[in-house]
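Here you get one chain, nothing else, as structure tokens; it is the form predicted on its own.
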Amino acid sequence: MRALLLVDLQNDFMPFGALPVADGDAVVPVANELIPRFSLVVASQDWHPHDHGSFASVHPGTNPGDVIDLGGVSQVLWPDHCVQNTPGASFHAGLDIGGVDHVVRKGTDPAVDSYSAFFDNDRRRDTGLAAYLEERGAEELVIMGLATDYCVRATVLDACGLGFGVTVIEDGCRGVDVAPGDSERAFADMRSAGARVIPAAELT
């Protein structure tokens, strides 16, 4: 069985959000077109406490974009975003959330970030997503969302590592591109891990 996994289609990652991804809202119609084609749809949701360790505001003297050590893991610092129970953490209003069967929340531990929908960045804790998918017989995943070079990349690499067949919808992703070319490098990493990267029009 094949499931659709929507990564972090939340307000704070949209062009009007606290951590804007350029053209991020353009992926919402792609998601809505795909949702009815799947019997199982999962959405991941960044769900940070207000004092999350990935926020530059928590570390005096730092700025977004700085890199620190957070619990033994290299961590890019970000503006405050996707804080629990705030509008920024909500899914984009245009997303057909009624077609989503399950939401997995990540980044809830202030001591470690969680780019992947499967594991925290230190890989000491998982989100329960793999078990959820396996219990429902999902063997293949179609993945899209925000942002290509961080949460989508990490989710895809983990999905491949866990043995799922993975297809990435290229036009259903947009990147941060802190460094020029980060998104293209992320797609290359996904392909190297075994994922197929295609436009939505080629999904059969």
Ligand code: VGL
The other form holds:
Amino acid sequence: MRALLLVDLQNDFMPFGALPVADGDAVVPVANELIPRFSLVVASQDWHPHDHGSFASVHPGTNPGDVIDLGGVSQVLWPDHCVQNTPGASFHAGLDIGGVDHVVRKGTDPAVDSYSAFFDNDRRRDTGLAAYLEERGAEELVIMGLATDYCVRATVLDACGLGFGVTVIEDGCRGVDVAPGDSERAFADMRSAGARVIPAAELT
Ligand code: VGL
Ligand code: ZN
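Coords for the form predicted together with pyrazine-2-carboxylic acid, given the form predicted on its own:
Below is the whole assembly, all chains and molecules, this chain first.
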């Protein structure tokens, strides 16, 4: 069975949000077109406490873009984003959320970030997503969303490592590109990990 995994289609990652991804809203129609084609659809949601350790605002003297050590893991600092129960953390209003079967929240521990929808960045905690998918017999995952170079990349690499067959919808992803080329390198990393990267039009 094949499941669709929509990564972080939340207001704060849209061009009008706190951590804007250029053209991020262009992927919402791609998601809406794919949703009815799947019997199982999961959406991840970046869901941070207001004092999350990935926020530059909680580390005096730092700015977004700085890199610090957070509990032994290298951490890029971000503007405050996707704070639990705020409009920025909500899914884009245009997303067909009625077609989503399950939401997996991540980044809830203030001490560690979670780019992947499967594991925290220190890989100590599991979100429960792998067990959820395995219980429902999902062996193949089709993955798209935001941001290509952070949460999509980490989610795809973990999915490949967990043994899922992974297809990434290239035009269903957009990246932050802190450094130019980050998204292209992220797609290359996903391919190296065994993922198939294709445009939505080629998904059969
Ligand atoms: C993300 C940076 C910080 C993402 C989440 O969804 O790619 N990026 N938090
Ligand atoms: Zn985040």
